[in-house]
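As structure tokens, one chain now follows by itself in the form predicted on its own.
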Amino acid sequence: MPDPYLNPDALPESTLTAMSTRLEERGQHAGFLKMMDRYLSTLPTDRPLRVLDLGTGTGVVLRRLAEKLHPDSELHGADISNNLLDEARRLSPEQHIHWDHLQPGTLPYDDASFDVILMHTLLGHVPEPAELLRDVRRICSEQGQLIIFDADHAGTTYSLPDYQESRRIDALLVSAIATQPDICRQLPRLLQASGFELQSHDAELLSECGKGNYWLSSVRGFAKLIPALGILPPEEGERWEQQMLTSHEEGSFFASGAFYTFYARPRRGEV
């Protein structure tokens, strides 16, 4: 079943709608700002930035940064989605930021013409992972700095009474909404394939035990995702769905999973 970020405009609008909440609610989380600021503070202010955020979404990372940077720096949002790049607008009325719709193929910027480059959650849904960074390589300036921020999905379970049917819907899931599921295990030969070397990482677990919070904003989303793309059976969504929620009122709830940050910047020579 395709990853629905691959094309999300060709999706109906609840399940659009369902995303777009999804990746807003996410964004505001306060376990998720955290990485996200842990990451943001590491670039600096004293001087205008060019910074490109890829898979811009609904602009949650660059909202965040408008607010941080220099105000003199140039910060270009990209997507594959109108849709979603309409919303970033919508929700960044006063903050001079560009949104920029992309196609498939070669990115539409110059030769290293940015000093920051951010993928917050992309590159596992890209289909070919390497082939863009090595367009991100071409774009970023030879003392500019890459960040990717994503999610360990290979390793994301949410846990029901019995292991078993928590490792196949787990597996499930993850099937219908990473394309690339272990990509945090494959960044460090990618970046050096690609003509990056990597300086440092982070990694963060957010778990919850008894209550459900963040990953409990995750289960809803999937029970408007479920239906819509035939991740289960109609039935046996609702039941996951209903096992999520009571075990969450009675206390007995269970999710977990790992974030990375990624931290790149290009060997000198490479292109």
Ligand SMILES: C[S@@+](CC[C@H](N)C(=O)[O-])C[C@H]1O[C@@H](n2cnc3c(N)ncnc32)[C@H](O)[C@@H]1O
Second form
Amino acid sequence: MPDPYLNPDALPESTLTAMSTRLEERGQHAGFLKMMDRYLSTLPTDRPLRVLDLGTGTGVVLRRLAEKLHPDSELHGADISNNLLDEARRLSPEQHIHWDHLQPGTLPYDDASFDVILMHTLLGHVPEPAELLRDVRRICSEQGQLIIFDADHAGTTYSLPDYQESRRIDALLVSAIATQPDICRQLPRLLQASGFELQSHDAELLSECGKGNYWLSSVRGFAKLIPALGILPPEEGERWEQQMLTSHEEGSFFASGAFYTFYARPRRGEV
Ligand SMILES: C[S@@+](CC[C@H](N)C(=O)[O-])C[C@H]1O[C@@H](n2cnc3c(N)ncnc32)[C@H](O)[C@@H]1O
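Next up, can you give the form predicted in complex with this ligand of this protein, since the form predicted on its own came first?
What follows is the whole complex; the chain from before opens it.
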């Protein structure tokens, strides 16, 4: 079954609604905001910037950034999904953001068009990340910056009483929602191969023990996607959700996952 983020517009309306609800909920969660603000706060605010948020979804990152940046900045949120972009437009009527619908193929921007390019949980869903990164290198200005934030999906776990059962379901969930579950582990190599120089990185563990919050909302989001995407047989999906909810109610919840931010700059003279 394909990663639903490969082509959200092909999903049934109810699944798409569950997806945009989850993206918005996630983007407003305190733990997630902390990680987002950590990298957004590294950007200069004393001069206008040309910014591209690639794979913007409902625009939750760009809306937040728009409040912080110099008001003359040029902001583009780009995505392959028209439906998610419509939601982005609806949620930001008063902000001057260009919402760009992408067609398959080369990015529709001139060489060196952007000072900052963000990818917030995009690359784990892209079948050919090296190809995309090379095109991103082309549209990044020589003094520009690339910031990639992603989940280490391969290490995310929702604990059940039985360890083997946990591992089995974790693996099914991960392979259903991320084309590249180990993208963070690949990025040092991919950045190098696509003409970027990795400057630094941050890593953060988002873990919840006893009671769930961020991961509980992820469980609820998954519960809506499981039947639509055929990740598990429906009764098994319901049992999984129920076990996670019960562990939360009983104070024995455990779920955890790491997130990485990569800060990279173009290597001089290489396009
Ligand atoms: C997990 S969502 C992240 C959305 C948003 N950045 C956020 O964190 O809320 C991944 C997004 O990438 C988009 N996407 C998938 N493949 C893409 C591609 N090749 N180019 C641009 N966007 C893409 C999907 O439509 C979806 O909106």
